[in-house]
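Next comes just one chain, in C-alpha cells: the form predicted alone.
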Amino acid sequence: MAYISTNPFNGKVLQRFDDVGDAALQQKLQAAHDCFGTHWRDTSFEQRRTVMKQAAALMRERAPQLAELVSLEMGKLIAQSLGEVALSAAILDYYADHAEAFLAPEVLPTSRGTAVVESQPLGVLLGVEPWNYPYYQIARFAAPNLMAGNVVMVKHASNVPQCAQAFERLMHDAGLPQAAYTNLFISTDQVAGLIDDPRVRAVALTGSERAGAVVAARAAQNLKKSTLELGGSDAFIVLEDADMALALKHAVAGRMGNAGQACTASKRFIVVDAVADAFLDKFQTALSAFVPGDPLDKATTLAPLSSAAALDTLLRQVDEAVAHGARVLMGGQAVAGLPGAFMQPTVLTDIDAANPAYAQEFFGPVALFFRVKDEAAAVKLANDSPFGLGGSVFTTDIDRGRRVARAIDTGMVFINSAAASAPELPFGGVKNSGYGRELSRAGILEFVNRKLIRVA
C-alpha cells in the first residue's frame, strides 16, 4: 500500500513514505508486547495522566503546525482543522483527569464474603483509522486505552502520513515510551496478520461497511474483541414547530462541514410539508453561497473533498441517482476553474425507496430532500435506513422532541442541533453504522478486562 501525502487543493504529491516490512512490522509488534507485560501496564494512573497532560498540552503549542498538516492533506478549512486539534487535545485531557475515576474497582452487593470487580488492560491493541479527522479519530482511541495500561498500534489512513507520523511524534514527546505508542504504514494484509496474531488482544476500525465487515471477521475467526464505527446517514428532522433560523443554520453547518466528509454528517433532509418549501427555498440559498478555495485561506468556505477518488465516487453516486428518478435542485456537477478535488453543493429531491441513493451514504457536500406529511411519517423514514449513527430532531417542544428521538433507531440523536462530537459524549451506532462506542465512560470500558474477584 503506498502511503502518498498528496494535496487535493492541487494534486501536488508532498511526500511519500516506505511501507513497514514484515520483518520490521514483528520487531514492533514485540517491542510493543514487551513494553505492555514489563513496564505500561504496572504503571500508576498519576504516571500515565502526567504523559496524557503532557501530550494534550503539546497538542494546544503546536496547534498551527498539527492543522496545517491536515488541511494540505485531506483538504479540510484551516479554522475547521484548528477546532480538530482544539477537540483531539481536550480528549487527551478528558481521559488523564477521568480514567482513574471510570476504571475504579467496584465493590458489588453480595450475601457472603466479598465481590469486587476491577478493570485490568488486555494488552497490545490495533486501531485502523480513516482520513477524515486525522487526529480525533486516533485521540479517541488512544486516550482511554492508554490511561487504562493498554498499548496501542495504529495503522492510519494511507493519505495521511504526516499527520500519522506528527501525532505518534506527539506522544513519544510527551513521554510516553517508544512502544506505549506505534504508528504504522503497512498493507491491509499486514494488518489481517496483525489480528491473527496472539501479541494483539483486540482491534478497532472506523471506516467503511466493507472494510468493518473484514476486520469484524477476522477478529471473530481470532475470538477477540472488535469495535466497528462505520458509515451514517444521518437524517435531520424539521417539524412545522421548529425554529427555522435555527434548523437553517444546523442543517447548513451538518451538511457541510468537513466538506460534507463526517459518518455524523446531516445527509437526509426530512421536512414537514407544512414548512418544506420556506426550508428548502433558504436551505439552498445558504449552500449557494459557498466559495471554493485554498483551505488554508480563511476567506475559503468550501473546501476540496480529500481526493480526486472521492470527488468521482460523488460524481457517480449522483449520476446514478438522477438516472433512477431523483431531480438535482442544485449544484450536481464538480466545480469548474479549479485544479483541486471540488464538488458543488448540491440539494436531490425526488428519491424513492428504488433509488440505490435512497440506501447510500454520499460522503461530500450533497444533500438528499425528502417531504413528509407529519411526524408518523417522519420517523419512519429516518428508520428506513441501512444506517443507524446519528440524527436530528427539530422542534420546540422539547417533549416532543425527547419522543422523536426515542423512536429513531440510531446510537444518537441531537434535538435542536446538528450532531457534534464532545470528549465526554459517547459515540457509536447500530445496524450498518457499527458497534461499541468510544469517548465517554463508555469508551474506555471496551477493551478492559472487567474481572470479578469474589472472596468467600
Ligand code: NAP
Second form
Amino acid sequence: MAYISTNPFNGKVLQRFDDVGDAALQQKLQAAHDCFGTHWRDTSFEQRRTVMKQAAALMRERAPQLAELVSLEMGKLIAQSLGEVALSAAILDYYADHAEAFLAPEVLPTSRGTAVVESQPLGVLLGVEPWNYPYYQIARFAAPNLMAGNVVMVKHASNVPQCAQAFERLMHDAGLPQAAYTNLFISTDQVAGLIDDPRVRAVALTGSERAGAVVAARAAQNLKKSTLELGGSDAFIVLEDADMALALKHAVAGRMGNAGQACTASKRFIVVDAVADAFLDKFQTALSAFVPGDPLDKATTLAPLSSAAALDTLLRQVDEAVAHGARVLMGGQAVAGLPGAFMQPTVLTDIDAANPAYAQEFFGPVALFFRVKDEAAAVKLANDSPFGLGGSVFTTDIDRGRRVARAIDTGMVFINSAAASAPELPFGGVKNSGYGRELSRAGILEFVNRKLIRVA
Ligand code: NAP
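Mind sharing the form predicted together with the named molecule? What's above is the form predicted alone.
After this comes the whole thing, all chains and molecules, with the earlier chain placed first.
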C-alpha cells in the first residue's frame, strides 16, 4: 500500500510515505494497549477535557495551514476546507463539554437494592477513515472515544497522509499521550491483522460498501463490535408547494458541495410534475455557472475530484448510464483544457429501474433527475434504493414534510434543507449505508461497556 500525497488540481506528487513495518506496528499497538491500561482509562473527565479543549483551540489557531493541506491533498475549495476545520474543532469542543454528562452513571428504578449502569471504556479502538473530509471524519471518531477513556489508532485513506499526520500532531501538541492517538500508514492486510488482535477491542469504518463488508466480516469473525458509515444516494424531493428559490439554492449546494464527494450529498433529484420543468431549467442554469480552477484560488467554484482515478470512475458510470438509456441534459464529460481531475456539472435523466445508475452512488457533481406524479410516487422512488443514509424534502407545509420524512427509509431526513452535519446531530444510516451512529450522545455510546452494577 502506498501513501501518496498528490495534488488533484495538477497531478503533482507532493510527498510519499512508507507503510509502517509489522514489527513497528506491534510496538505501536502494545504502546496503545499499555497507555489504555495504565493511564488513559483512569484519567478524569477534567483531565481529558483539558486536552480536548486545547486540541480544539490549536485546530482553530492552525486553521489556515490545516485547510491548505486539505485543498492540496484532495482538492477541496479553500473556503470549504476552512469550514471543515471549524466543524472539526467544534466536534472536539462538543465532546469536551458534554462527554461527562453523556456518560454519567444511570440509576435504575428497581424494587430491591440499587442498580446503576456505568459507562466504561473498551480499550484500543481502530478507525478506518476516508479522504473526503480528512479532519471531520477522524474528529468524529477520535473525540467521543478519547473522551470516553478509550485510546484510538487511525488508518486514514492513502491519499491524505499529510492531513493524517497533521491531525495526529495536533492531538499530541494538545497534551494527549503519544500512544492514546496513533496514526497508522498500513496496508489492508495489516488492518485485518489488527482486527484479529485481542488488544484491539472494536473497529469503526467510514467508506465504501466494499471496504465496510470486508472490515465488518473480519470484526464479526473475532466477535468484535463494528460501526459502519457507508455510501448513500440521498433523495432530494421537491413537492409542488415547495419554496422554489430555497429548493434550488439547497439543490445546488447539496449536489456541488465538496465537488459532490459527500456521502450525504443530494444525489437523486425527485421532483413532482407540476414544478419539474421550472426546477430543472433553473437548476441547470445554476450548475452552468460553476468555474473550474485552483481550489486555493477563492474565485474558483468548481473543484477537481480527489484523484484522476475518481474522475475515471465517474466518467465510466456516466457512460454506462447512457448505454442503458439515460439522457445527458448537461455536462457528462471531463472539463477540457485543465490538467486536473475536473468533471463537468452533469444532469442525467430517463434513468429507469433497469439502468445500473438507478442503484449506484455517483461520487461527484452528477445529478440524477426523476420526474414523478405526486408525493406518494416520490416516496416510493426515494425508498427504491439499496442505500438508506439521508434525504431531503421541500414543502411549505411542515406537517406534510414530517409525514414524508417518516416515510423515507433512511437514518436522517432534512426538511427544507440539504443534509448538514453538526456535532449535536446523530449521523448514520440504514440498509447498505451501514449501522451505528457517530456524533451526538449516540456517537459516544457506541464503544463503551454499559455495565450494570447491582447492590442486592
Ligand atoms: P474506501 O475505498 O472504502 O476507503 C475508505 C477507507 O477504507 C480508506 O482508509 C481505505 O484505505 C480503507 N479500505 C479500503 N479497502 C479496505 C479493506 N479491504 N480493508 C481495510 N480497509 C480498507 O472509500 P472511498 O471510496 O475512498 O470513499 C468514499 C466512500 O465513503 C463513499 O461511498 C462515501 O459515500 C463513503 N462515505 C461515507 C460516509 C458516512 O459517514 N456514511 C462519510 C464519507 C464517505 P485506502 O485509502 O488505503 O484504500
